[in-house]
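Below you'll find only one chain, the form predicted alone, shown as structure tokens.
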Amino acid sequence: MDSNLNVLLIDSDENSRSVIKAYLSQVDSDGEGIGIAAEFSDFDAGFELASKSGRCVVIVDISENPERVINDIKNLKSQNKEAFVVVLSNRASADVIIKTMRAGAKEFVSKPVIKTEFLEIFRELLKDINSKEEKDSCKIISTFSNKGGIGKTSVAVNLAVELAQMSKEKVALIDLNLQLGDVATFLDMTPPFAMDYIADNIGSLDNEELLKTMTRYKNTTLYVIADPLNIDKSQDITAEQIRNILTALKKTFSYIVIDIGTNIDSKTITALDMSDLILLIAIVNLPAIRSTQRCMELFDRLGYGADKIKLVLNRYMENEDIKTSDIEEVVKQKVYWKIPNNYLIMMSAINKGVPVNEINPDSNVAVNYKEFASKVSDYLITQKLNKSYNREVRI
């Protein structure tokens, strides 16, 4: 283990420190085991020094208050970017372990602790640690629709700006609409660089002059990169550099929200294949339905899996003469999120450059928009888990 990397150790149970402390002596393969730099049943003591410790790695339980100590956690990465949390918890909900890992925990161990199980996942903590490469932790999220005039790039937009102010991480907001995009028109942005001047330069720019290239909406964590100026340059994008500049956006940012064009080609493929998660948007009508159904078969023959496709209604209003399980049973695929028909406030937020929240926060379609971001950073995180741990952590 690395010796500059501190273990402090925050628990008010002494029996379960001394547990910790005993499977800690064996997560070393070499025999050397692992010694705690400090222990704490103060909590407070315990955080201050892990804001000043650097590199480290705390291990916290939050059995006893879990609201205060995961707020805790939130302080305690703010102020130390290099902390790395492990948290335990004899409550192991589906909302604890997410409220946990939105606070910034690398990890979270149900107690009681079995012994197998946390060493597996310390020694693995340890090798992202000390890795030479960065984890990859970015999450790449898709709007796709084959037929256009559904509000798929307001769905992008707004969802991309909750994702940002929720996680206070960065989020990448890129418009592969290449020839007709409209994000920066949604967001009143006129970007000095756009897709085809990073496309012709993402092999020589490094993550910091790549984030220059990026405009920043005003003073969030989200930054756009918009469709090219000349509608001529779309043509010279290729495929392989839309990889390439996802590849290198994974390296700085949280999220990545891409706002693809209704066109099937392989740009749009490689996008949807390198997706974490696809919203499939829908309104209810026959023929963004049977467009919706389409897009299933294409989803299909490409391989993805049901947990990669979630679909989302837009524009939905009670009283539909179009059951929502009348959808559902064409599509065949549940109805994940529906986004209800506000259109005095989406047409004043388009006209206007702005997301929906900043025409009216208290408004139902707002609300829905922060609701929706919260749900699909959740979901995201669960399937984290339960990749990870074959954990059936579900929402």
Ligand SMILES: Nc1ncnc2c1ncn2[C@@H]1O[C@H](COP(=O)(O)OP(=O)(O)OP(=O)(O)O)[C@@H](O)[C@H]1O
Given for the second form:
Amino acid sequence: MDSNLNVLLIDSDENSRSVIKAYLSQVDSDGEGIGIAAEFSDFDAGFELASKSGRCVVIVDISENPERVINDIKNLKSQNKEAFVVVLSNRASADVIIKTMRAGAKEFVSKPVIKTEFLEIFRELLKDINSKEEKDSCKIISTFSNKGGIGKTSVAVNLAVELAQMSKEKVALIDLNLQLGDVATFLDMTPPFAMDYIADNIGSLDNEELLKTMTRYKNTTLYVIADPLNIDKSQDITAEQIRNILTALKKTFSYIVIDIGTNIDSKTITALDMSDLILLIAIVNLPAIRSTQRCMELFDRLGYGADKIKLVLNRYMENEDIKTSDIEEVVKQKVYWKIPNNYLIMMSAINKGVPVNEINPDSNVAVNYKEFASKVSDYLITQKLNKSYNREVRI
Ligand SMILES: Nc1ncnc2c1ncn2[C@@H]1O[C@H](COP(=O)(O)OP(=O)(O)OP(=O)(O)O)[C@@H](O)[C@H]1O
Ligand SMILES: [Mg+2]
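Return the structure block for the form predicted together with the named molecule; the form predicted alone was the one displayed.
What follows is the whole complex; the chain from before opens it.
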């Protein structure tokens, strides 16, 4: 056990604290156990010390006042990045779990705490904390369609902007339309470095240098890699370079959003393979639905499961001739999200080179993109929880 790691326990119930202390004494396989550095029934005092404790584990019960304690966790994480928070709660609803993970908690344990589950979670947590490798908590989201002009770039750009705004964490937006991408135009940027330079130099750039080659969108946490200025350069970029770039970005960013485009080649397949979530964009007309169906067949051959691919209908209008249920039957996939049709706002955003929320944050598309980002982020949290512990958290 790392002797520099303090464990703080905050729980108003004395019995519950005793149970946790007893379990902690059995965490180490060599029988040493883990002692508690401090325990609190008073939440203010507990969080106060945690904020000044440097590298520490904070075990906190949120059952009594979840909203307040979730807020305390958020504040703690902003003051002490090295505080790893384990939440205990007698209410394990998807809503509470997602809110605590969003606030920055590392683990969620349902009460009454089951010894084997607690020990397993705590041992994994210690492994993560002690590991020299940086924990991979970055999520890759791609927008794809094998038809042009469907809205892939609009979705990638607006979703990335909203994810950055919502999470305040670093988000990378990558244009993989290597010949004539639009991302830089959509955000009115003239990047000094583009994908070709980064691909050529990825082997020698450290994380900080890599960040400096990317173009920051205004004063936000969104950083962009645009397509090469010179079309010829795109030919020289290899699938391996794309893999290396994404692997490097995962160390710094919380989300990577990739505008994959329509092309299927070794580079785009590499990006699709590495994606946690592929947003398959379609619109409600027969040719688009047919090609979406073909995309699904391709994804099936590539071995992508239903948890990885989500169908998004763009430019959606109520009372369409083709019903959503018909589309779902043809494509054999539930519709995950619908983005309303609003040509005026979308065109105005593209022509001004800004996201839709800067044209009119109250417009139906801007509100929709905000909700979409929140749904995607929640989904990725539940995907992680389900994978880690085979827990069923559904939203
Ligand atoms: N929600 C929406 N409502 C109305 N029009 C939209 C919407 N989203 C996108 N569009 C319009 O669709 C057009 C294509 O959008 P976009 O460039 O994002 O698609 P794309 O799939 O990336 O195209 P390409 O295949 O050329 O890269 C744009 O003119 C845009 O204004
Ligand atoms: Mg595009």
